[in-house]
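Given as structure tokens, the chain that follows is alone and in the form predicted alone.
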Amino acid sequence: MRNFQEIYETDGLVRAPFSLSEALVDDMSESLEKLMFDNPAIPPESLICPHIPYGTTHNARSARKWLEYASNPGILDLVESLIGPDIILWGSQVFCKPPNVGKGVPWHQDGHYWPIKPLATCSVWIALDPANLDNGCMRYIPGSHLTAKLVPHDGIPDENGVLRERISIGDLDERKVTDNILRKGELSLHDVYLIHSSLPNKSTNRRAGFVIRYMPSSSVFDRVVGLKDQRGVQFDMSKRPIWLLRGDDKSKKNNFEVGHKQYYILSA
């Protein structure tokens, strides 16, 4: 039987061997409700980096809660077992699909959008609601990360999707598509090169998830690329703050001051 690390290495996605406590997930859900209330003009499928306190819609008190979630020791232990002991938090996002109208996500690779060199990230997907076939759970192609290469993405004028680019269907073996069905409080971890998507939410139940992005400190968060080469992303990564949550900056090139303010403690 394959162990946790072997499944991640061969499939590109693995479910955690434990669930988060009911109290913690309920606390996350309360934070989500506040986040959506404070940001009525932002689509709930695209609430980016709630852990960063310096934007116009994220105050320090609310953001600190999300930073605490991202710094959870149990989650970091899982991440460490996959990418090593030197861990940088560089991003997060809430994907909340409302009942009946929640948007789908086309086939893509996360790394197509990210200014990280060399490209390496482990994303942790936490189910704040049950994620199933009816409400548009994540779908993925096991092993699609093994080439460690980015597949070309084509632009799509799709107002009903979360992204504006997608991998051509002709490049996919849909016979291998696997559904990442999770109960509330369960979490999965996936590789930066994994090809994945999700369908719209056609059910009467919300599907909300909190995704946390971690990179090994042997990679560099390249702010020049983040400014000049966004590849369809509608937000600026050149001034995004990042946090060293564990270990040392092995690259010696990551900047942990850009984007931070003096009054905010940088360590989790």
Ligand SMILES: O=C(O)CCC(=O)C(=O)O
Given for the second form:
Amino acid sequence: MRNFQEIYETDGLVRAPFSLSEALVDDMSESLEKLMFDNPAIPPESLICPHIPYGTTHNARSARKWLEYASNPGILDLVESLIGPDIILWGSQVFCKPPNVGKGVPWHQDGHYWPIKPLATCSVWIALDPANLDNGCMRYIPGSHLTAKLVPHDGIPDENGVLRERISIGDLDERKVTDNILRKGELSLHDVYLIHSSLPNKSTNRRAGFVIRYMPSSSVFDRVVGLKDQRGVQFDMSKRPIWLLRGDDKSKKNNFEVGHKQYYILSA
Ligand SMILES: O=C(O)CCC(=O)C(=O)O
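Coords for the form predicted in complex with the named molecule, given the form predicted alone:
The complete assembly is shown below, putting the previous chain first.
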């Protein structure tokens, strides 16, 4: 039997050995209702960076609670066991697919979009609702991260899609597609090179996931790349604040001041 770390290493995605408490997930769900209410113009599948409790150029108007969720010690212990003790929080997103109309997410590798050098991130996907075949759970290709290479992504004609680019179908081995079915409160962790996607929500049940992105501090969040090489990303990441949640900045090149003070706090 493979252990937690071995599954992450070989498959690129592993389910956590525990669920979050009902009280915490209920609190997150309540925060999600408020987040959607406060951001009526943002599609609920693309609520970017609620963990940043200031208004930035692109993140959803949010509350400090999301930063607390992202700093949860139990979650950080899991992440530490996969990427080591020096952990930087640099991103998050709520992918909430409303019943019947929730959009799918095209096949992609997260790293295609991100200005991190060398490329490294562990994403924690928390199920705020059950995620299953009916409501568009995440799907992935086990082992697709192992080459540690980005495959080509093409532009998508649909301006309103969740992403602007997707992996060319010819580059996919669809026979290996695996569904990441999770109960409410369960969480999975995936690698930056993993090829994954999700289908639209055609069911009558909502499917919401809160994803938190952590990188080892041996990598650098490169704001110059963030500005000039945006690929399919709709916004500028050059002023995004990042947080060193555990350990030291091993690269000694990360900037933990940019983006933290120049914005006012919207709600406590
Ligand atoms: O929640 C989804 O359907 C997609 C999530 C995703 O692409 C990600 O977490 O990187």
